[in-house]
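First comes one chain, alone, set out as structure tokens in the form predicted alone.
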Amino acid sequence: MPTTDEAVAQAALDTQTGPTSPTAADSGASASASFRSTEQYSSAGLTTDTARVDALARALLGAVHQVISDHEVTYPEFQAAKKWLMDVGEGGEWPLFLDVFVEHAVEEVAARKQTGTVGTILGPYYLPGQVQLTTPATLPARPDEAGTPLAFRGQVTDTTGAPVPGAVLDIWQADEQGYYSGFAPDIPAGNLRGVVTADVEGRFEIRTIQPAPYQVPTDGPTGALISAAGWHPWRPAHLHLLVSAPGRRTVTTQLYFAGGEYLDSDVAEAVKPELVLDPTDVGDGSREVTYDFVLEDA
């Protein structure tokens, strides 16, 4: 019997239809102001001081003149790549496009001073604000949800041991066909996603559908560099989660499935043996897992 939040998000839900495929332009733009509206992921009002900027500009420049040097970079080339970042940046791609193939980088900086559950990248599909669920819960879906359902379970706790009672779990995920609500036309708002608060003993029980491997849009500036070099756009497929709770560090992850296509290969590099789920059939057509978190003191 789903609570009352659930009935409420998915009335919302039930009389949507299904997607059409999304566009970079679809994505750029929702991926840019959900950057621009998230304040405590977008480190709005930072401040750093001079010879930090100073030392950061300077080693940023000087990587690039090396390559340009190395590689014996011709103008028509130069001129190729100020084209791009222009439609990069006019296409409002710069978050996609940062997400995907530099945000690995700074998560592995960040994760040598952590402990707790292994982290990995946030990702450009994060939207704040979702419906509020108490467990169990059930994401928000649409009447005809296709994909495998998938029972997730687990407990959130501190590094003794101890359970962490009200941890909150932001999750969201693709559909079974790749495409992520708020950046796909016709998925409704809010679909597979939502805001789980756990048990006083820190367990949770989330009920959606097993996601599917997506492939970053290829029909804009972040497509075309894809292209030309000859990569793959795809990810494999994943729960996105953002396990907080009071006092404690918030843990950004992503976590995978074991057998899945593009593990070892995933576009963003975002892809940790840690962070691998191995569901079991449950003998229904259903499936479950338990992953539990692990937080560190803030």
Contents of the next structure:
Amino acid sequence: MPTTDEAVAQAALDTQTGPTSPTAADSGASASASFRSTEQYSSAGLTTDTARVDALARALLGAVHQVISDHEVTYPEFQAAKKWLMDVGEGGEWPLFLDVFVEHAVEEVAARKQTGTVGTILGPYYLPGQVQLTTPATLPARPDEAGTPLAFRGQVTDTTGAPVPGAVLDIWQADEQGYYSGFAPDIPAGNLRGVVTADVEGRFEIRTIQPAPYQVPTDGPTGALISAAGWHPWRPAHLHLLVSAPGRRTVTTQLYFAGGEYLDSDVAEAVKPELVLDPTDVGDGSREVTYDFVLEDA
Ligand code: DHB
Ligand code: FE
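Give me the form predicted together with ligand DHB now, not the form predicted alone.
Next comes the full complex, this chain leading.
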């Protein structure tokens, strides 16, 4: 149970951010719980190669020592860093922090060996086991879901251009306020999430709404670093996708929107030019766009 002080502080935050805003503590805890339930979490560290651990740990610590030396880091700064690292852990914010500031570098290394549709970061807000739909599909949404309707169509092929039967698009996105179901209060479970099976030629049509830009929660330690450093906490609006098919390597990617805010200054540095959609207005207030995916052999 929260102490009185915590409850008062939480109430102050609630009025500050409004009842539908997720707090950093909520998002952090949910993202941590979500990661703990994954196979990647369970298998992490099962194989430890001493030489590899030695090389990586030595290089990482060496880089830290170099920063301290080059920037003449002081004792008060070292203690502030220690406190901040403790706060990130206690706030459950490591998945948020690492997916924003570190995952893109890991993804760029993985991408060196990949062909097919360009990938980008997974982020902390994927949830498995969402509703299974068949093309043409409409993502689950509230009756009054705000946002410009978007018809998203395309085809999944292999690297020779041949249609891939049995392709599945696992899609998730923020709503028109930039919030994800499962990680923000007041949004029904499974909202704007779905697992869509394409037709026998890999073709799909998914009806949804255009998401809004996403803001890293600003009221926790990750937000404190962002504001202390004078950075902005925004990611451009995006759709998340896992595109898979039997015998193919699953593509983990995101699609962005031409002309959208923060495309050139994504806090997570996960935008790639190949991943920017440019939907056209249909004329009835809705928009449509086509994007084809290419899956390499597994
Ligand atoms: C984070 C959130 C996202 O929606 C995303 O795509 C990547 C990272 C984050 O807060 O860590
Ligand atoms: Fe996201």
